[in-house]
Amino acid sequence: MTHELGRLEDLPKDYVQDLRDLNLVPLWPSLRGVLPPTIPTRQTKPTHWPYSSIKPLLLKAGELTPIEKAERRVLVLANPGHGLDKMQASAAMYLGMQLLMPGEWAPSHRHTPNAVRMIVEGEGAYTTVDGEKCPMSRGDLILTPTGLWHEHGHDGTDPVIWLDVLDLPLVYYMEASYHVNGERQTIHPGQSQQQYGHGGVAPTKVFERSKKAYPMLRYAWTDAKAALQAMASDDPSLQAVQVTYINPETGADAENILGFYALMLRPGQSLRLPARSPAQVFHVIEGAVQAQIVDHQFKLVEADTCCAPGYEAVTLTNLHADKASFLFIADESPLHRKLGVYENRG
């Protein structure tokens, strides 16, 4: 059964002075706008982020800001469906593209939101976080989780650019996004991709298991690389080869509130993605891909970065008819799931 709701303009002008008086709001004016029928109404849109645009920016901003008055040097990746001023790519997914020039420290600090970087282009740079030192190379994923300690350095000779995902619009909203700034970190030996980074098997606790939340820092993309291609190799029928970046400790999700993956597209191949309530972020490692997301059409070259709103089929086709893509790919599963609001529509 539907029926037209009354509209706020139905009512006497002095009855809805007197509610907002007393700061309150009729529901029914309002109700299908909150609860739409069938399918949420979503501001994310369709966006393409091509980086031979972003790459020229990026390196203006470094001779126009130094990073002392930067802090971090960054440009966000918006969503217009969003408006530029929220700096968000999705509900909950913010996106930006960031440098770091040779001999530059970005200082310590930490924050509640949740953080990983994508590198993009160039070598000698680092990530210290919680005291560990995470080497930068191409492909690699490394996490800042809530709470951590971390700061960027680099020590090459060549810009080094990264894609910074985190989960900020969320925390923003919830009012519970802030950061503290630190001192210079010591550096501790050992890395922890050297204890976790083999699959299947993870460090025995004998007398006592790790007390870290995120035990894995840095996920190393010859790794991932070679499992996805394990894979390909492994079953040549399998459609979606794909690995899912995980704690070792619990098999969950690396993070808490972001789901982050790796995707190879075989020469040549076309993969639908079905329509799934959360958001996704594609970026391309290696390759090029087209991505049909609603009634866009991207082209994606290497370190192109695009978002499609959920609940939306996405399919995606290697332009390489002769090698192998790689894509990452951040979405909002884990928060859905956790919201008991994930949907997979097919």
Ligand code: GTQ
The other form holds:
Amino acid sequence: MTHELGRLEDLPKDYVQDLRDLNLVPLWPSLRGVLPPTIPTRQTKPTHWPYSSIKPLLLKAGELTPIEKAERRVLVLANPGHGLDKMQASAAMYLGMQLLMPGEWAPSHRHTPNAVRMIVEGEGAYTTVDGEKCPMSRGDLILTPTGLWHEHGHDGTDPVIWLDVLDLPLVYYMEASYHVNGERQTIHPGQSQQQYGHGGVAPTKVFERSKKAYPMLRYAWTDAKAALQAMASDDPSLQAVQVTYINPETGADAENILGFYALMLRPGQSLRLPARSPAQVFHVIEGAVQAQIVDHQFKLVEADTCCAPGYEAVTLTNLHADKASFLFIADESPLHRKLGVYENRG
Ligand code: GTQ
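Switch from the form predicted alone, shown above, to the form predicted together with the named molecule and output its structure.
Full assembly next; the chain just shown is listed first.
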């Protein structure tokens, strides 16, 4: 039962001031605020960022701000529920749309937050991560986990744009966010794409002394898409045609804090995702999808991104009746599971 608790105004002013002078605060006026009944208070608002409105402004940033003045030329997809200045999409997720022009160079650095990039548009750019050159093509997922050096280059002829997903808000909240600048990396053997890019088999470590924490750094869209299509045609009764990006050595999530997935919606399919505690981000790789999130209905076309707060069911509908649509999903599941607060409320 939830009954009324005493308010701050019920207390004598001088008593409250005496407390404050000693850095003390009474709990009961704020107890319901920090422990609300039944369901958490969520600042994360369902929000839609159409690519068609981001792209021209990002290209404009390319004219206004040289790469040397930006290091990373990014427009942040900020959730108004958190306040735009917080630069967060949800409690733990940061989203940014990044532009690299032909010939530009985003210099090497490493930082404590984990990042991934989902390539949206353009050919010829690459990210070098931990001495591995990862070419960027539409739909590819490239990891830059905590502590690994990374830099971006572009040998092509047209702008390249990608979506950055970082656990920056959480790591910043933990007062554990910082970066270090470094030298241009040299490419070395042991490229994860050669070692792990083939499903079901992994290299045998006969002579190796230490294991890499992040053995696989680039997940080609052609492979993820082929896996989804194979699953869909194998089992027409499979409701959620979804794969998880995993660490191929351990089978665990690819990164420690955020989870990454690719989902295929069959032609005309409508899929209700149960209400689970983590917030989610949806990004259309191919096709068009309607996302029903609380009282919002977002019509997502290719390269659009939206987010959903935790503890809410989400219904995704393929707007194409004659072909599949494909989504990239990021969520806070690994974090919630590790902390023991994960819930599925159906
Ligand atoms: O490309 O390294 O969106 O360091 C935010 C911080 C991208 C990056 C972001 C970063 C990067």
